[in-house]
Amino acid sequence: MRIFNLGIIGYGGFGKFLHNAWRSLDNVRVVAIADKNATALQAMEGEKTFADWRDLLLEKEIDAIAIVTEPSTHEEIAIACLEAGKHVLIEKPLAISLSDAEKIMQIRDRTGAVAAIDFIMRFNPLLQAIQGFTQQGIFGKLRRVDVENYAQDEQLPPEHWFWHPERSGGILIEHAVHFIDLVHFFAPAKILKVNGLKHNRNPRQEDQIMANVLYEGGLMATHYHSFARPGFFETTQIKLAYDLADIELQGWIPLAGTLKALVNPQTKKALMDNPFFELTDSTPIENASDESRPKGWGISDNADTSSRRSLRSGGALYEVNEIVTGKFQLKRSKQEVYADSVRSSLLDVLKKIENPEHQLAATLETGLESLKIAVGATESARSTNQGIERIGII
């Protein structure tokens, strides 16, 4: 079995996890670390530890590096790793601009290294469950999702690089972009149109943002992403919209969730068969009420419900017999689905690398049309402000 050495840069909060959860696989074996923090470095059993991450591009023993940095630095470190002859996982956001994330893919091109973004969610099983029913059309088609994340900033005091968005780009490119991309991994579809709102509590902190998405084929997907509160309402809520289903999450890292859908025998079979999945009740369509208009309301051709075998949704006409409603669960804790998510995402680029024809989960290109989202509704929200601050508004 080849053993790839392995280098990180950035060695904060999340490139420790990431060093603490790879120490489990066996064909890997990180060598080196960077960082321009030197107590950060203190206390490596074998490691070389480097203050500037150049000087950890020459040692040759090393075939990938992972990428933990601001992300206002991910252009430059990306490029360089790449043109030294590095393989490359880059924690999101690819970059902070599309410029610079282009620049990266076509370095990466021109020099043939694998190159890839660590998209963590597309690695969690109960998500990949999801994205399985979605693109199966289990539930019909996806039409709306629906992100809130309401984050603590209470390790974030206004002097952090994270209210910076010459360094960090804003919250929708630091953070949103793992749910922008959530959304294209369950129905990739052509963006159409993009906006946004947001608020800052002072000129410096910009600490509510939202984003408007509208997708080819009708699907709409809103993003609100909240640094303001403290970290005991801190919460993450995901709902999808289905033409035969209602599914929400709970978590940034989702672990459970409820389910209400109509649904046919064989796709009530492909739910049952889920080991994540538990049916808590079961309705006929015949016995089950729709109270979407209340009584006196009038007669319509569909009053009789009693022999009712299928129905339309979203245009579409489905067949269905039976109401269900349920749960998904991870029966594991939230670091252990953490950490086996940053392992798969490093062991997919690792596969890659011994067989070229591997496609990778989470490609540059995934990393770029999340990207052009949070980029364009960040904009918009900047020039929305702006705009109603000259026909004085506000």
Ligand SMILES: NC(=O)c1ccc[n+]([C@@H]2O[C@H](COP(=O)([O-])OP(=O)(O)OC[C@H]3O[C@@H](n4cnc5c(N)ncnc54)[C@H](O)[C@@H]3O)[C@@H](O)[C@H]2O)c1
Second form
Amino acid sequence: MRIFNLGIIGYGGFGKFLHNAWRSLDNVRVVAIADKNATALQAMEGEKTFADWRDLLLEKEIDAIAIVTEPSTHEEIAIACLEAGKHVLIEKPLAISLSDAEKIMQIRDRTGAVAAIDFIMRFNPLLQAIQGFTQQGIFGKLRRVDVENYAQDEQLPPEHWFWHPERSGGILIEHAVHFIDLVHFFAPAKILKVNGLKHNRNPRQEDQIMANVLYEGGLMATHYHSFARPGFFETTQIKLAYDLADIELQGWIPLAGTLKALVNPQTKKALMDNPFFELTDSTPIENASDESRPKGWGISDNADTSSRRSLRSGGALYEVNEIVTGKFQLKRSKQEVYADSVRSSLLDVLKKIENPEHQLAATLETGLESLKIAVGATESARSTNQGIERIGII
Ligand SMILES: NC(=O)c1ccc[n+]([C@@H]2O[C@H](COP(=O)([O-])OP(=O)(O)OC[C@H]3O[C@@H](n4cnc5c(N)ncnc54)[C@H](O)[C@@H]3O)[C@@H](O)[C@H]2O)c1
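For comparison with the form predicted on its own, provide the form predicted in complex with the named molecule.
Full complex below, order starting with the chain above.
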């Protein structure tokens, strides 16, 4: 791969993290950085700096630009970069409205430049493994995704752009799009219905919000996000329920998870071949206890499971002979996996610049798809609580 010259627009928390992670890439040189905040640009080591991002676009040597400013600015900056003949890696969310996102895509199509969104979860090896299992149908159909995400708000004072809907779009648009996209990465399907609920701690701070999504084929996803508690309670759980398995992933950069699954020799082999999986227990299905109905519950007393080799789940018939439990573990730190993911995300854009046949992992279309749900659920959450009014509670 040839050497690419890169510009970064927006050099706050995440812009700096990207720059530091990209330093180890041999074929990438960050040559220019723009930020409206002069103090963000202190102590540079040879990179050109600009207070106005428009001046950075005039740098002929720049091949591609990372846009790492607050969400409401993505549309204007991305369009100007594309018009200036630069390729772009746009931070999530793609934009804060669907019309803004569509405008960026139109300009991408007209200019023919490469444009991607920085959905880093698509580059996490554990999530890639689970995507592979899901796509191959190892665990049958994915029926339910439940994201429970408690983030700290100690570093987000009330005046931060994060709390301004007109600057961030709100929690679902600014933040949840990562997790919404993860569902689309695992099991893309047509969106049928979206709704939401939210809570404001005060008129300016919407600090808890959730989205429910129904997809064609029956997959239902729920995304709960709160930015309300001290960092000690910062946790993320992603639960995936398949016809034949339950998976629970931990962390917003998932490094580990647990599995309980019904398998047959082929699907067990696929699982055992995965380098991140460790088997804890395996029981032939005829010896496994099913305590869903207690003894004395009529018909269940008569159920004979001793020769059970096939069973129904979600209305489909599956051949299985064992029930297994186990753990997924990346055995690497969050810092390493996060930094590696942002390196892979950038390299994916550079591959596409070199080879137009290369399929981008995180296209702007994926950015738009997750934004549709985030926008729809946010609008639903912010509308008057008709359901509650109707049953006379308020
Ligand atoms: N992919 C990820 O994992 C991930 C993680 C964190 C943040 N992000 C995204 O990165 C973006 C930035 O987030 P952050 O946490 O770094 O925010 P931040 O506030 O720390 O940094 C944003 C920077 O952009 C600068 N800026 C804003 N508007 C500008 C303009 N018009 N011209 C020039 N500079 C401008 C600000 O001065 C600031 O330094 C957001 O879209 C956020 O959602 C992505």
